[in-house]
Every structure is written in C-alpha cells, then in structure tokens.
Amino acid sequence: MKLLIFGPANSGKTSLLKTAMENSSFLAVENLPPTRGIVRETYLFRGLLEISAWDAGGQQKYQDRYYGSQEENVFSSVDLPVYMVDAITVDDTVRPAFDRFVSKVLEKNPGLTMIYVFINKIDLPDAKEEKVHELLTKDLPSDVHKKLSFTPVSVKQGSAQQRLVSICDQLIEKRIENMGKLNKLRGIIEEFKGAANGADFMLFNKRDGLMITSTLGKFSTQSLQFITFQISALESNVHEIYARTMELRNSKVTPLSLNTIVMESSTNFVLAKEVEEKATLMVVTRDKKLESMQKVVEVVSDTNPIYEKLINVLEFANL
C-alpha cells in the first residue's frame, strides 16, 4: 500500500511517520532537519499491511520537481494520501498549495474515496486550526469536499499518531473483508462457467476498468472502458417498436436499457454486460454453436440464481 504524506515544510510529516510507524519518541524527532526530496520507507503495519511510505519534503525547490519531472512517480498509485499543514500558518500560500495537491492526487487516482487532511500543532498557544480549516474548505466544490477528511491533531501530544493508526486499521479491516468477497466472486464465476458449457468469464471493476477475477486466473489487460450505449435515434426507434409490440400483446411497457453487447469471431461469441453499475462481465464462448450462446444468455439473465448471487456480493463489495 502506498502512503503519500505531503504538505508544506515544517508541518510535522516526518515526525508523524517516525513516531507512528517506528515508535520513536517525540523528543527524538523534535529537531529533525528538513526532508530533502522524497524519502521512502517500507513498514509492516501490525504484521499484516505492508506500507510503502513516501515522505515528501515541503521546500519549494522539491515541490517544483514533484509537479514536474517526478509527477507520475510521486502521485500515481496512491492508496492513502495524507496532507499535513500546521495550525499556526494562515497566509496566501496555504490554499493554492493544498488545491494543487488535491487536484493532482484525484487526477492520478480517480478511484480514491478519501484524502486525509491533518491540521497539526493544535497544542501550540497561537494555533488557529479553525481559521486553517476555513481557509482550506472555502468555496470547495461539493464533489471534492466529500472526499476530504479534516482532523485537527498534535504529533507532540500523540493525537496525530492515533488518527493515522486508526486509518491504517480501517484499511486492514476493509482488505480482509474484500478478500472474503473476492473469494465469493471467484466461486460465482466458476459456477457461471460450469452452467455455460465451459465458456470463460471475466469480471471487471466498473470504477477503474481493472480486472477483479476470471475463470482463466488473474491476468493483466488494459483498463476496460465499457460505456453504456448512447445511440439516441436508433434507441428511440427501438423503444417505439417495442412499446407498440407490447401494446398489441396487451402487456406492460417497461423502460429499456441497452447495457449488453454481443460480438462474434469466426470461432466464438463474445458478450459484455454491465452489472448494476458496479462491474462489467465479459464472456467468451468455447465455440460458435448456437446452444453455447443460449447457455451464456441464460446464466447472465437477471432471473438466474447464480447471477442474483453475483449482484448480492457486488452490492456490498468495494474491490
């Protein structure tokens, strides 16, 4: 797991890491020299979670590199972004630096659900944590604001360490829970294969397009970009004909959703289907026999018990 701890110089980033992850005392880190560039350390948190911590020195000359030649290396593949500011600095440089970080982290990691913001040094008599919080949140777009978690902390008093440890504990719980869900999903797609004449099934995460699991094992592909069809005029014509057909049958007309595509090669059928806006299921038949495709259509039907199991697991999964 990649932890990126970022923020202006002298905000307490290195002190937090050393006291939280290395059990150093605050006295041992109180007078640390400024961090030069990126310092990377690997920690085994609670013996369960390997954390690759990227401690980014806050001096301006290093900041320019982070957003320049080192941008991809620094900001990509971040699992846990922490931005640290101190509670005694309220000036014109604070907000632009914060906005730049948030924008870049979300750009490089679109699947991130939370950025943690630590307002440090609230133990100092001239701390202005409320003003700092107001400065960082004023006029933030709502979609960005909901991805930010602000906490006033003190590395000296230990509340910053408690907060970071609590966040890491939550990540461990989520990963253990998701491993159980992943095992269930693997079992479900094997059931699909058994019920569909040996067709191979692949399940992709809709959020980032990456493969979750498949009947062929986990293998690397480019991120799948499965876009719900928007075919305007044709879709309108199809719905009109469908509605007229149902009226003639004296049957109910319900909304249409075009979320499945079927393609064919000289030897196989290939089907891709959106699953409840959570995932994309892709199927490749073993041959090009009509009964093989019929079996696939049967097992991915909304009324099939195996498909219902898939929906139930995905409903609570965050893979």
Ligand SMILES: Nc1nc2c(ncn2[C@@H]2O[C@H](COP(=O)(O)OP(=O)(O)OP(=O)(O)O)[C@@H](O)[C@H]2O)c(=O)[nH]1
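Positions refer to the first chain, counted from 1. Predicted model only: the values in this text are computed from it and were never measured. Note that the rigid core is defined as the largest set of C-alphas that superpose within 1.5 Å between two forms. First, how it differs from the form predicted in complex with the named molecule.
Domain motion between the two forms: of 108, 175, 111, 43, the residue positioned at the hinge between rigid parts is 175. A two-part rigid motion is described between the two forms, in which the smaller part turns by 170 degrees against the larger.
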Second form
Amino acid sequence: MKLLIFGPANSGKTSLLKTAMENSSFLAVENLPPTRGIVRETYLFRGLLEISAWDAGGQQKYQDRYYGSQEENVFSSVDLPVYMVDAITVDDTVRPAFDRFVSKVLEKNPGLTMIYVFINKIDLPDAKEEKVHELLTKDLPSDVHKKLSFTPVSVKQGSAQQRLVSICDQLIEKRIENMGKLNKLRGIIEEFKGAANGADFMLFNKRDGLMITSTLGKFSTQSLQFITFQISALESNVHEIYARTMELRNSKVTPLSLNTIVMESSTNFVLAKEVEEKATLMVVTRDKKLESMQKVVEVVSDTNPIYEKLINVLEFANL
Ligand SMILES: Nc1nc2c(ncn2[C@@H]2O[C@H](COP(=O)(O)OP(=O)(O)OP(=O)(O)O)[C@@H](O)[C@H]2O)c(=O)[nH]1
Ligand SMILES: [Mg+2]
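Structure of the form predicted in complex with the named molecule (previous: the form predicted on its own):
Once more the chain from above appears, this time first in line as the rest of the complex follows.
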C-alpha cells in the first residue's frame, strides 16, 4: 500500500510519520532537518498492513522534479494520499501548490476515492485553521471537493497521529488478507487465554507500538512505549553475576537477553514479553495464584505449540 505525504516545507509531514509509524515521541523529532527530496520507508502498520510511505520534502527546490522527471514514480499507484499544510501560513502560495497536487494525484489515480488533508499545528496560539480551510476550498468544483477530507490536527498534541491511524485501520478492514491474518492472531491469543487460567493477552506491534489484537476485543490504549526492554545498568550487572555463577559451576555461559519482564500488583501478575523482533505480548493474570503465573510462563515459552503458531503467523508478513 502506497502512502504519499505531500505539502509545503515545515508543515510537519516527517514528524507525523515518525511519531505515528515509529512510535517516536514528539520531543525526539522536534529538531528534524528538512526532508531532501523523496524519502521512502516501509512499515508494517499494527503488524498487519504493509505501508510504503513516500515522504516528499516540501522545499520549493524539489517541486520541479516531483512534477517533472519524477512525476510517474511519485504520483502513480497511490493508495493513500495525504496533503499536510500548517494552520499558520495563509499566503498566495498555499492554494496553487494544493491545486497542483490534487489535480496531479487525481489524474494519475482516477480510481481514488479520497485525499486526506491535514491542517496541522492547531496547538499554536496563532493557528488559523478555518482561514486555511476556506483558502483551500474556495470555488473548488464539487466533484473535486467531495474527494477531499479536511481535518484540523496537531502532531504535537497527538490528534494527527490518531487520524492517520484511524484512516489506516479503515484500510485494514477493506483488505481480506489483513483481516485473515488478524483473525488468526485473535484465535491464537484466545487459545493462550484458555490455556492460562483466563489471563488476558494483548499483542502489540513493536515498531509502531500499536495494539494488534487482545482478548478484551479492540480497545484504545497508548502505544506501548518500549522499543526494546532497556535496563542497561541492571542488565550488565546481572550478566556479570550470572557469568560468575556459571564459572563456579564449571558450566557454559550463554548470552542473556532481557526479553521478559514481570510485574505484580496486590491482585495480579503482569508480564510483558518480546516476541522475536516483531511484537510484544502483554499478559494480565486473573488472580495472584502462582499457578496462574506458571501457566502463563508455560504458554509463552518458545517451545509451546501455540506460541510457535503465533511466531509463524507474525513471520508470514516478513518485510
Ligand atoms: N507546534 C507544532 N509544531 C509542529 C507540529 N508538527 C510539526 N511541528 C514542527 O514543525 C517543524 C517541521 O516539521 P517537519 O516534520 O520536519 O516538517 P516537514 O513537513 O517534514 O518539512 P519538509 O521535510 O521540509 O517538507 C518541526 O520543528 C516540528 O517540530 C505541531 O503539530 N505543532
Ligand atoms: Mg520532512
């Protein structure tokens, strides 16, 4: 699936992609350099939908290339066109650049039903999203207007990411192969639950941190913040002691990896485990009986047949 994100320089396109698709915090991307030409990146959104994102640096010096020698490459086979402007700039360059994009995208992709327009940075005190909306829609022919979906957003506050995620979720639902994979994963975590005293399981995609599925159905949460579990000081400390222990036992030292963490409240155990490089499982037990915890550890161990099935399904869409 090809996502093309286009729009004037400095409007927030790269910030949106990095925060929505790579689980970066806004703070971490605040000082991005301007994008030079087209930058392409492949994501597996929610672990389900393969997205090839084309981020077009908005500086004027690249525009002639986009609409010239690179035109076919840039504008053909677009499934998800996103145009991003900021809510601050209201001048006479805004509308012509927008019109040029819209007409080229529709010309090259006559079957497209929607172009998504994000009016960004509405968190700023001098944001004029209504003015910008008016500027972009004034005297638009109605057949073009009905193919445009405008949303005032803020990457800083998170509403732009929410909007992009919900658009991508609609695309997942339209594609049978994605739904097939999702149903398989749902089946697998239900099996986990059945074999683990009714503990609830949540499966998260690692790169974007978004939930793929859970035994509680689909519910919205914050994306899972850790990319890999990092407790580096403790990790090397533990490794040293482990290595010494094995030495004293005259046994072999094999690499340690921190891929599971267990937490407890007064009523539950909570476990999080990385699943290969692709996903993270989170489990909340029903009670605090040791037996319940033991069952969970059993079902998520590498040799458990249900766990092996999970890995196979996740690998199915290897990028
Ligand atoms: N206040 C505010 N600033 C934002 C928001 N989104 C992005 N920015 C800032 O706007 C600046 C430009 O963001 P980029 O993501 O690099 O913009 P871009 O559209 O990729 O720019 P080009 O690559 O040159 O086309 C950065 O300093 C961002 O931190 C937002 O929602 N609110
Ligand atoms: Mg950029």
